[in-house]
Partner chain sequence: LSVYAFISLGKMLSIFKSIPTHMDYKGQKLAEQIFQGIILISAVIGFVYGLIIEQFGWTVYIVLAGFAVSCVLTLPPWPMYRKNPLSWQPVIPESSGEPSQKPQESLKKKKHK
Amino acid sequence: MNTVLSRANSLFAFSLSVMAALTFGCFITTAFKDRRVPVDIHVSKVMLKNVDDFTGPRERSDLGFITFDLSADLQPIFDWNVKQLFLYLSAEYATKSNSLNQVVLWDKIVLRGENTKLNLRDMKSKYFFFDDGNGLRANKNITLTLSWNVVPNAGILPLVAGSGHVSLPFPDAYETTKSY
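Structure please, single chain, the form predicted on its own?
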């Protein structure tokens, strides 16, 4: 009547259905949770250089250097459905040639079980802050924002911006020193 294979198939299909229902239950219990926390960003040093751009035509481009302090308590974000957080500090600004420029300056992965209180001092940009022209010099509205992706065990991958940002002006003149 029912062979071993058909019984194994029925058992496998039922188990898969139960696992799918449990996974959906995991997702739905944390799907509507607010993942924003207060973030404090303080910039202590801004430096601007005009350097050769070797990626395109032989022109010079702006290269910004930022030293910043960052503090946030990420503990409220973590619950049983959060595997890790991918944090990144980005700069947004407008220039004459582009209405919106976004540059990632720094990032960090925070795993479950690690220290969730960020208290970083005198951090330098991890990535180059290049502009594709001379749009950083004398730009008065460069906004730094800490955002994160929540990597869940089950469910969607939300992108969340922290509830704190800082706007800063860049200098009117270029630095001529060799060091940062």
Second form
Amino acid sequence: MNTVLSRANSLFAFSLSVMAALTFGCFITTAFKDRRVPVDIHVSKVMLKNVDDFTGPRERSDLGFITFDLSADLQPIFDWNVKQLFLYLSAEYATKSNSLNQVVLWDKIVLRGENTKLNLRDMKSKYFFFDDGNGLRANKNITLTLSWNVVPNAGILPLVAGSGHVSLPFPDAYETTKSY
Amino acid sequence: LSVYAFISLGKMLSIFKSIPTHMDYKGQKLAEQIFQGIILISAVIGFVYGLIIEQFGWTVYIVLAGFAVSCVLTLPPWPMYRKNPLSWQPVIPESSGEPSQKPQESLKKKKHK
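In place of the form predicted on its own, output the structure of the form predicted together with the partner chain.
To see the whole picture, the full complex is given below, headed by that same chain.
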């Protein structure tokens, strides 16, 4: 500690250690918080097509088009340890060939500071709702769930399933629009 | 042109190196206690403030401010860190007849060997 450099070294190392302890403290204060909020999903229109699918092993696959409404208040999730939320809407269903299918239809990033009250109407899906085969037609039960990934400043990234979901049957024939 | 820049940089560096920056032992201990105290206090204040306003960024800013204050208070060798200088033995004059020097300067000579 006799020269400026050695004092600066000591001071800097101490500050970094204190900063690391504060970051751990920030993590501990929010590690066990429940990150679920109620979510309201409503589907207004469903259309089904059978198209050429070049990404799969077969000639034609089922392609669904969903128009939905989404409303949720995400404000309780944000605290000082949340940097952003990654929301995604996924459809889950069973077919004859696969017992569980999960397809992500739409996603959104909500940064801290942005508007946290979601009130989206007549949203179209962002990604193609392709089925692995032809299992969407006349499917009795397709469940849409909104889930999110909490991106923190420090700590674990929990994957939280939303607490609202909606189940709906798909139309029996292609190229017909079913409204709800 | 870059040669002149290098020469002036070298002159500046030698000026910095010739500024005395030492503290005596009690001064070093005092400096360490001062910066540890400042950083810890700013850490506690920053943690509580960040928790209240729900922004971790402010915690970091407050600790950085504490760091800056500590730099100003403990990096330069203020007189309060030199209150207890070591009392060196007076220099025994060489047979060639060198004049006796002050204890501080002999301390420097001993370090810059």
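Positions refer to the first chain, counted from 1. Definition used throughout: the rigid core is the maximal C-alpha set that superposes within 1.5 Å between two forms. Owing to the predicted nature of the structure, the values given are computational and were not obtained by experimental measurement.
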With both forms fitted on the core, check whether the Cα of L159 differs by 2 Å or more between the two forms. no
For P57, decide whether the Cα shift between the two forms is 2 Å or greater, given a superposition on the rigid core. yes
May I ask for the C-alpha shift of A13 between the two forms, in Å, based on superposition of the rigid core? 4.5
